[in-house]
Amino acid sequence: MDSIKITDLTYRYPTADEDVLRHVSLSVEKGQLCAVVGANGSGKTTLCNAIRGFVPKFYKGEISGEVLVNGKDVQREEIGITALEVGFVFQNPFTQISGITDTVYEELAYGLENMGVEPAEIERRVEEIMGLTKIEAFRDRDPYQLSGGQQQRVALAAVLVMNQDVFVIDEPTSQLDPQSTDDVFEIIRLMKNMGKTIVLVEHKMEQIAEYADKVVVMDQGQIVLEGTPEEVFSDPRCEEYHIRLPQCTRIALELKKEGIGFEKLPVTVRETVETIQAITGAGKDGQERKG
């Protein structure tokens, strides 16, 4: 079953001379993590806003085509109703955090309180999500006194506690260091393991290769490549669309130039190690196998 189904979507902002999305069609299955990549200005964020119903309702403009989330047309639904099914995480956690709570615990409870959830249920859900996302140590701290990486984890937890089925996450690690990036992706892994459907815009290809079920490449408002990470990152057209390949894949391509054969290009560290071991005949301990 498709959680998200987009059919022939075209959209133009009110003051623009050209369409920013052009005949986009995309299906994302329930429980699937779909990564959207592409150069700046390719339409990635606008696609996210279409899924959450913000175009054209909030941004106005001209639109054609259809966007269904869990079978419902988001262009016909009220934005508030769509928000009950689609959680959104901004690139900058400053934008996500409410600014009216004094502690992380209150920040996670804030959305549930607005929905009129019973206090006992709020406490249960907040405690559960803080434990799952490993942010208990922050519970009594002011969200604005946290580091950027800590704030992004809180922002993800504050959305996850709302228990929507679909999550749209727009470049959550663009301002984070490697350790904070890993922490954020552990929460994204948690979301995936919980069966959530995720559309993720991200530039860090190593993480996309590791976590994504599907990769979509956008260029000038169109989907130009689509498939598994292995299918997309092994496509020579990636260079044409200015897609940076995972480091492991780039290393494999250099080795291939030196005459080392690969049946398929690896995209993760694990695949690279296993492939090189198979080619060289080395065992897991790095020693050469004896015949």
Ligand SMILES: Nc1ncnc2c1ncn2[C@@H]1O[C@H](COP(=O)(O)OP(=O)(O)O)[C@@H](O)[C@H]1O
Given for the second form:
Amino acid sequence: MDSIKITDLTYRYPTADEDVLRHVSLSVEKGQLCAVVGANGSGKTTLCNAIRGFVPKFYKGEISGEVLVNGKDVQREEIGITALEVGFVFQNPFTQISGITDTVYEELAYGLENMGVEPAEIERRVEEIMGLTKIEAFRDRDPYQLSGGQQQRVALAAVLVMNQDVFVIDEPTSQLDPQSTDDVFEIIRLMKNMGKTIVLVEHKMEQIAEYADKVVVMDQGQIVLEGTPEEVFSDPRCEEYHIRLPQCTRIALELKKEGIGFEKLPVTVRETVETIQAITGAGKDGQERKG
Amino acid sequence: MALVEVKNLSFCYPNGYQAVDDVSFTIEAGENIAIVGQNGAGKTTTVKMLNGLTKPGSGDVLINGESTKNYTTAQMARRVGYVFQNPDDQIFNATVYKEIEYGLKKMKVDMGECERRIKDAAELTGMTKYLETNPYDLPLSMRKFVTIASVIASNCDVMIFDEPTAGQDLDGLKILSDLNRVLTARGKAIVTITHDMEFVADNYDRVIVMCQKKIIADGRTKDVFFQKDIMEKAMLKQPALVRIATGIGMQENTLDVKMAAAYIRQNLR
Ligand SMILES: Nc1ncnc2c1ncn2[C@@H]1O[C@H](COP(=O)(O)OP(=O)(O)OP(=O)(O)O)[C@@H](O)[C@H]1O
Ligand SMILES: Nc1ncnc2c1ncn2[C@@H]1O[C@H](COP(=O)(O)OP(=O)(O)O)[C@@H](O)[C@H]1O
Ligand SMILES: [Mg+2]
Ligand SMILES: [Mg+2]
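Since the one above is the form predicted on its own, can you give the form predicted together with the ligand too?
Every chain and every other molecule in the complex is listed next, the one we just looked at coming first.
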């Protein structure tokens, strides 16, 4: 079954004079990672808001079309009920942190306490998520006295701990170092394996190529490309939609210009190395370059 | 003599946590420098000491050879501008124009000069059409450009941008790369903290690597990024191009996609 099914969604903010989502249709299967990419202002966050029900409930405005999450129409559902099904990580990590708790531990426990979860269960879940997101070292720290990247990890953890079926995650790695970025994608992979459905807005194409089941490209409120990472990144229209291709793909495209053809454009480092080795015989004898 | 000389800076937060330990480097006029390092390495804490937002625990910052120990925060801010990691720590005026103007008024810059500088800063940051917009009606990635514009307008000798690449799309990165080029050509020194290794490879000749409160490398980007041990120690990832070059045993260090492609073609069987 599709966890998320959006049909012909068109939406306009009350203060705007044009539609920010235009005839958007999108299905995401249970256990899938769907990456949403596109230029800033193309409507990615608004789409997230529509899946969570903030659009139109909180923002008001004109809407047509339908958003189903686990078969339920989020426009009809109470916003608090949708919260139990959709975990939502805001784009700005600095606003996600509640500001009413004194420690990272309390920040993670806060939502669960509000839901009336048993204290022992709260402790178990908070410990588990702190481990997963590697923030145990900060458990007693004030969330606001952490570095930018550390705050962003706390913000993500505070949502994951709620353990919904569907997660909508808006640019969760913007302040993260490369290693922590990979860690977040590994966490997302784990959640997928647990059957969670994830919609992820992200600018880091290298990781999307590696981890996403499906990529959708947005441009001016429309979904203009949709497919596997290979399908999408090898589409020449990516340039038109201001997509920053993975560096691997850029190298392959450059080689293509030099007259070296590929059956299939590589999108990950491993694929690129294998493809180049196949055509040049380079590095075959385990010849490692020196530092 | 270097424009800025950072000498043996250390810093401990009031809760006793030491965030920076004996950091030294120099900045020349016209230099374009990237600072990279894992989350919590001490990057933000270090650069805040360069602009006086944070008083050095020990060590000193010299400008044109003179100690800044007796500078007031305002005097310091006039020489070294800092763009906060979180733009919302910095923005509090009702329009983009007023936000950029605010610092200039405090520095008592005269009207005509004020207008000229605001226009220039807005052009460099792509803010021209948003001058009458409330900054909080702009998305985070653009609010960052509002704060960058404020610092550009202040016309400091050194401008420090803390994670300006975060959340930027291709157009945003282009604006950033262009304004770096224009400002350094004017003789400004630019120091940029970023986690985007590809952007560093494409835009900065010099990179400083921080790891656990210290600087562990400071040199030409090309040399540093090809040193796997340093990058691993700092828990950074080499750009894809470097990993591919290593994977295929390329005998040339290049961070340029076109040059790498040309090399591969020349070495076809
Ligand atoms: N106000 C504070 N009080 C106590 N410790 C702090 C405070 N701010 C930062 N720290 C700690 O100091 C260390 C360095 O923080 P800093 O903000 O300089 O890191 P950074 O290198 O800029 O990281 P990031 O890439 O995540 O922004 C971190 O371990 C952080 O937790
Ligand atoms: N609360 C709002 N009110 C009016 N317009 C908005 C609001 N939020 C976003 N917009 C506009 O909707 C468009 C899409 O924005 P957004 O969904 O945030 O894009 P993205 O996440 O892709 O950067 C932009 O033109 C933006 O200015
Ligand atoms: Mg967005
Ligand atoms: Mg920082």
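For clarity, a rigid core is taken as the largest C-alpha set superposing within 1.5 Å between two forms. Numbering follows the first chain given and starts at 1. Being a predicted model, the structure only gives us computed values, none of them experimental.
- Once both forms are fitted on their rigid core, the CA atom of residue 261 lies 2 Å or more apart between these two forms.
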